[in-house]
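Just one chain follows, in the form predicted alone, and it is written as structure tokens.
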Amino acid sequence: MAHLGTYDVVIVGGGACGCTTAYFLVNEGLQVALVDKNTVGQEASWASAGMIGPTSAPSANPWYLQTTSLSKSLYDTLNEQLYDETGRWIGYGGDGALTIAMDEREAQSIALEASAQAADGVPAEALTGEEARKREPALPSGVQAALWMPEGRFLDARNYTATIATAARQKGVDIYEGQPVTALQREGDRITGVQCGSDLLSADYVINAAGAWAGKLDPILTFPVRPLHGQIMALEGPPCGLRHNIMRAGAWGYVTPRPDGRVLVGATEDEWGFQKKITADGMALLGVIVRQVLPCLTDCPLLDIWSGLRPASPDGLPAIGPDPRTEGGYLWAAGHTASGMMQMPATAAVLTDLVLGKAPRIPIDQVRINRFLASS
């Protein structure tokens, strides 16, 4: 077996967590690989809509509202950083997120999460229709009422993910593409490394961001991850453009705009397993968002259609943290469900603190996978 090297951490997923917590712990002066079955960045943060910003959800807080806060500020900086590090935008912008109500129900549903979300912290504000089309003049005319998140942003995921891999490397995080991680490598109940087919890499600690396939490492150390097909479009944007996220009340599905002038439309949840595929149905669905969220985009160019696999957890929490089925070695960072890219940072930075061994900077207690061992 050729050994590939000893790393302080080895890192198996190149996605946006697994990209960006090698570009934090190497900040922090660590040894870090990274490993990826396929090209980095090629899964769920590829067919990402990226939709950011601060958001309360009772059934998920304390961790959501602290990941999603966090994350925001930590996007503040990077968008900065990376750039001045690589010469490249991530393509990250916006004015913020526009829920609209196009009746008195859905209004009435608007302000009453206006003052939920207020409540718990989070920058929200009730408009009215007029203020809500002063704000994104393409809105429908109809527009009664909206919830405004100011901190509300759009991301590229894709160029993130990108990019932030490209200064990670450039800092001296070694990146094995195409080397799928075949067993973990254990001394006694500790993991000690990884196994790529007849490659060995050795680590203090290996950190599984492996997305929807990160319960299939290793036949011991499970977790009841499964991929959430989503179908994804993205159109031609209106003349006017567009500065917000923007859903409807009580309407399934959202627009989100990018720095060129696209916007996407999304997104389906399909129950497939881990086939990837485009449908009528989906297409179909996608177009019932336009008519329902803006339906100025109606007869707008479809530019193109992509799908991808979103790692989904029972709860919808992702699972951070050690696992107790091992003496060390072994984080946990997957299950993010549909709202990875919002976590991301902040899960990063959670990993970096255990690593270092300090408390992590959001406690973790809600998201450890030992809920899941229990139930079973």
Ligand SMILES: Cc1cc2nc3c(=O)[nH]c(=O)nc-3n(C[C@H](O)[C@H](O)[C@H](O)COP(=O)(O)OP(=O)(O)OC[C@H]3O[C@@H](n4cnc5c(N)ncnc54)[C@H](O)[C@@H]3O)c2cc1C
Given for the second form:
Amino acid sequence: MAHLGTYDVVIVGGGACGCTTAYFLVNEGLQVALVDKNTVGQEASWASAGMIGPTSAPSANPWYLQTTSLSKSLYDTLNEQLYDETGRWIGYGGDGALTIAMDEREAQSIALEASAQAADGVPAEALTGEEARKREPALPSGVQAALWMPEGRFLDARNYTATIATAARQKGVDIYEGQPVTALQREGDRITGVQCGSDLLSADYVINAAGAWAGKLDPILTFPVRPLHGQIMALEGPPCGLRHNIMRAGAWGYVTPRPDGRVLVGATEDEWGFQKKITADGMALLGVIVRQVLPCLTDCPLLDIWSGLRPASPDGLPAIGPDPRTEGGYLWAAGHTASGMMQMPATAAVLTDLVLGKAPRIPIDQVRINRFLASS
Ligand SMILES: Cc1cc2nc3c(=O)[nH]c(=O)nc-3n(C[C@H](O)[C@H](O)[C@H](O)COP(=O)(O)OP(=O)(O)OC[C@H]3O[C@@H](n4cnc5c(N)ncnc54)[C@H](O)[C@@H]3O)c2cc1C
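The form predicted together with the named molecule, contrasted with the form predicted alone above:
The complete assembly is shown below, putting the previous chain first.
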């Protein structure tokens, strides 16, 4: 077996999770390797719509509220920092998220949601239809009310992942591409590295950030994460432009802008295992979303359509931190499901705390792998 190197940390998986964690760790002066079976940033983080922003979700709080809030402030910093370091903008911006109401029932649900978000400290404001159209002229003329969450942002997730990978590499992270990790290396019950075929990388910590494949890495250290397929499309945006992420109360889907004027419309949720495909049904659903959420786009040219595999956990929250089936050396960082970009820089910050032996800046009890062990 060829020994490729000894590191403080080896990260398995070069999506947004692995690349952001590698960047944060190398900034702390650690020796880091990142291994991907493919080229980095080609899976869920490539396919993602990239809507982010602080959000309270009662069934997922306090983790969700805390990670989405911290991630927003970290993205504000990373936006400038990564530009200074790489000369590339990550494609981050926008004036918030708008959830629109087209009738009285939808308006009532928006008013309730505005109060609930504000009660949990998330900036949120209920707007009249007129106020909403003033903020976003592309909205349909019949809009009655809207929930405005001013901290919502769009992010070009594929550009972000490629850029932070570049920055991490520049700072000294060794990135091994086209190298599937085939096994974990053990000394007793401690994890001490990874094998990639006949190559070995040793490390004090191995971080599993392998997305929808995270549960397949080792036959003993299982995690019931599954691929949740999503189809998504890009259209030429409206002539008046778009500055907000747009949703509609009571309707599926969203529209989110890009700095170059395109808009993304997403997304389907298909349970097809690891197969990726574009289907007529998927395209039809995306067409319905356009008509229900932002009908001014119905005549806009279709520019692209693609799909990706969300790393879906049984409760929608990731597994973060150590695994009690080991005697150390192994950290989970996978299973962010449909909102990984919203939670990403905060996840990387928490992992960095754990590697450095500090108390995690967001408590991880709610997201430990332990909650799945009895059933997996
Ligand atoms: C259509 C769609 C829309 C989305 N929209 C949003 C959104 O608006 N907002 C939001 O917050 N989130 C969104 N998400 C979810 C978000 O994109 C994901 O949660 C996030 O990208 C997951 O990142 P990751 O790094 O964990 O996984 P991935 O990006 O999938 O990366 C995992 C990496 O692990 C590598 N890997 C796997 N197995 C191995 C192995 N054995 N050895 C080496 N490498 C391996 C893979 O090649 C891959 O590069 C969306 C996802 C999809 C698909």
